[in-house]
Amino acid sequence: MCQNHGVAYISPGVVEVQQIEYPKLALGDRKCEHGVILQIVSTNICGSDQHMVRGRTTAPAGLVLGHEITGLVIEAGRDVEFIKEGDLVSVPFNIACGRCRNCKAGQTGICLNVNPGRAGAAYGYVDMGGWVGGQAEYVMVPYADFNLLKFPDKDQAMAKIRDLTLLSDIFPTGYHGAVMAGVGPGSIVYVAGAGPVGLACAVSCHLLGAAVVIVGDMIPERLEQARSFGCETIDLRNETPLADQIAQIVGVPEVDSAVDCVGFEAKGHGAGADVEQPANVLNAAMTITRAGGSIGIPGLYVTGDPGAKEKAAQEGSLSIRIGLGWAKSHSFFTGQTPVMKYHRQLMNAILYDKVQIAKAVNVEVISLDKAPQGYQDFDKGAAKKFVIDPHGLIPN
C-alpha cells in the first residue's frame, strides 16, 4: 500500500505534515464507484485556510487541509465513464453531486447532498462535510464525471501548470466576485484586499474590460504586486478617507462596482488600521459604490468565529450599515463561488495566452515539507501565492 502524507491543522498557528491514510474509493462503509483517486500534482495554500490556522473558526485539531487541487487520475471507480486513468484534471473546491436541484441549476457551491450539516461542501474545510483535504500526496474525489475538469492536452497543461493550478478556486473566485459586482467594459472598480484572491479579482476585472481597477490594502508589497499589472492602488493605512483617495484617482469619490476580497478578519482604515473591524470592508464598499451599483463578496464570512473580540461577531453578526446599501439600491452577492460556472472558460483564457494569472498573483512553488513555513510566510503578509508540489512534478 502506498503511503500518504498531508498538512494537518494542529492548533492556532501550528500545522504539521503528517502521515495520513491512503485514500480509498469509499464513502463510509460503502464503495464509491463514482469517485477517483488522484496523485496530486499541485495544491495551494488559500487565504481561507489561514482563517482556520489562526484559530478563527471551529476547525478541529487534526483536520487535513487543502481545497485547491490539481492531479493525475490513478484509479477510477466502476461507474466513472468519461474520466480515465492518466488524465490530468482540475478539481473544483466545491464538492457537488450533480443530481440535486441546486447542482442542476448550476449552484454547485450549495449542493444539497454532500454535507449533512448544511448546503455546500469542500475538501479539508471546517463545517464543510468532513471531506479529507488535498494538501497531501493523494486524495479521493467523488462524483468524478461531474466534478472534474480534464485538461485537453497533458503536456500543454503541465507547461502552464502554475496558472492552471489556480482554476480550482482562486481564479474563479476572483472572477466570480467581479462578475457578480457587474464589472464590464469601461467599469471603474474598487477591489478590497491585495491577497491572492484580490489580485485574481483585479486580473479578472481587466479581463472583463474594466477601465480602472483600484486595489486597496495595507501591505506595501501586495500593493506593488497589484501595480505590476496595471492597477491603481490605495494604501489603507493612509489617514485620507477612502472616498477621497478614490476621487484623487478618478475625479469622483465613487466607483461603479466594489469587490470584498478580505472577509471577516477585516481591519479599520487610517488610524484604525491595526484594529479589527469585521464589517469595515462591507461598510466602506457601500460608502464608495455609486447608487445602483453592485457589490461582490467573495471574501469569507463565517457563522462561528471564536477569535472575535465582539460577542456578536463570534456568531457571525456584524454591524453592517444595511440602511445605506438599501438607500443606494445596491445589489449584494455572497457565498461560495460555483467554480464549474467559470473554470472551463478561464482554462481556455490561460491556454490561449489571454491571461497570465500565476504571474499576477506571484506564484511560488514549494515542496510538501515546506508547507508549514509557507503558512507562516503567508500569515506575515507575503505577496505570494504558495503552490505545493508534493511529488516534484512541476517543471522549473
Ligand SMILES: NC(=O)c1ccc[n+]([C@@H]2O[C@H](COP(=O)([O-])OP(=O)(O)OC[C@H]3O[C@@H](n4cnc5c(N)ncnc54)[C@H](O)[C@@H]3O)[C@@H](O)[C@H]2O)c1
Contents of the next structure:
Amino acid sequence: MCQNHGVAYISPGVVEVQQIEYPKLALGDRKCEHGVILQIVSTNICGSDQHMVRGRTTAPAGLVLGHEITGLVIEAGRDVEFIKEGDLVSVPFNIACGRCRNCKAGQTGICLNVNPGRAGAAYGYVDMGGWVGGQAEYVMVPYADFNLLKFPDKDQAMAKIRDLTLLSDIFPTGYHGAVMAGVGPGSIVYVAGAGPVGLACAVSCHLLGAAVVIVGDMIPERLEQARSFGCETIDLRNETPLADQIAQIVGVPEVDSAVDCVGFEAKGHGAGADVEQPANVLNAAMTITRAGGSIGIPGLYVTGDPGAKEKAAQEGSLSIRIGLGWAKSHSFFTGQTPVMKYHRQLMNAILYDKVQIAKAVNVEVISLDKAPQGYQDFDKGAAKKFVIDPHGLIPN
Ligand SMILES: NC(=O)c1ccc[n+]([C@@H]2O[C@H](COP(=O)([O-])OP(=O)(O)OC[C@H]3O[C@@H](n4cnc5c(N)ncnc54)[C@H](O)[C@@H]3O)[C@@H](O)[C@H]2O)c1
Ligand SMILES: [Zn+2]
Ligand SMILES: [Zn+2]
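Could you output the structure for the form predicted together with the named molecule, given that the previous block was the form predicted alone?
Below is the whole assembly, all chains and molecules, this chain first.
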C-alpha cells in the first residue's frame, strides 16, 4: 500500500517508470489538512508533456510527470469537508487555492498562491510550482474541496471512464479554445492541429453548434480521425495556401473563428511542413480569420525554449505579424485553461450521451509500465490519446 511508482522525465526522449515516494498530506513541513491522497484510476499523456520530454523546456531530470488525473479518494485531511473517502473524482490540471483574487474570479489557471515563481500551477510540470505529477499510482491533491469534481455515481462513471478521464484537461481545453474564439451556432471554424487537443476542440465546436469545422494538420492518420466525426480537413503538406484550401471548402478564403491547438512547436506548410516555424499557426490564424473575429490560443507558448533554432525564440520571442491582427481588430485569448469553468457541464454532456469524446480522440488504455512506449508512439504522431491505467481498474 505504501509503495508508489511514477513516470519520470530522464533526458530528451527518455522517460522511465520509477519507484517514487508515496505521497504525504504535507506542504513542506506543514500538514496539508485541506488535501487528499488519491489512488489514481486513470492518468493521460498530454502533448504538453511532450514539450518537456522532447527537451524543449527547462524541465529537470527526475521530474515526475502527469497532470491529467482521475482517482479515488483514499485519505482526506482534517479540513476537507465535502469530499469523502471513496469518492471518484476528476482533478483539474490547474492547482488552485480558491482563495486568491484570480480564483475568486474563476481564473483558476492563474492562481496566485500555488507557485512561488509565477501565477498558475499544475502537477508534474516545469515552472508550475514543483508539484509531484500524477502519472503514478498515488498522488496528493491540495485544496481538495475547491479543486475536485466528484462524479455523481461511481459505477456509472467507471462505465464511461474513457470519456470522463478527458475532463482533467483536453476536453475543457478544446472547449475553452472554441468558446474564446467565439464559436456558436452556425460558426465556420478553423482548428489548427489534429492532436488530442485539436480533436477535442473540433468536438466542442460541434457541441457549440458550429456549421463547419475545418481541421488542419500534416499527419494523415490524425486528419482521418477528424473526418471520422464529421470535420472537414486540410492537409498542410499540400502546397496550396491555407486560405485557398479554406475557400475550396466554404467558398471564401476566411473563417469566423480560429483555434490554435498546436503551440510553439508548430511546423510550416507545403515544403515547410516538416520544418519548425513557431509563429506559423498564429500568423496563419490572423490571415484566415475574418475582420472582427476571435482567435483562441490553447496551444502552448513558453518563456524559455532551449531547443529553439533562433536566439529570439529561445526566450519565447516569435515573429508574429501583429500588424495584420491589429488591422483586422482580432481578439486573442491565451493561457492555461481554467478547467473548473467547464468540467461539470462537460461531465454532464458525457453522462447524458451528448458527446462521444473518447471515440473522437481515439483513447487507448495502457498499463503504467507501457507509459514509455506510449510517449514514443505519441511523439511519432499516433492518432491516439494514451490513458494510463496504473491499477488495472478500467473495465474493457
Ligand atoms: N492551454 C492549455 O491549458 C493547454 C492544455 C493542454 C494542452 N495544451 C497545448 O495544446 C497543444 C496541443 O496539444 P496536443 O496534446 O494535441 O499536442 P500534439 O503535439 O499531439 O498535437 C499538435 C498537432 O499539431 C500539428 N501541427 C504542427 N504544426 C502545425 C501547423 N502549422 N498547423 C496545423 N497543425 C500543425 C502536429 O502535427 C500535431 O498533430 C500543445 O501545445 C499543448 O501543450 C494547452
Ligand atoms: Zn494536458
Ligand atoms: Zn488562488
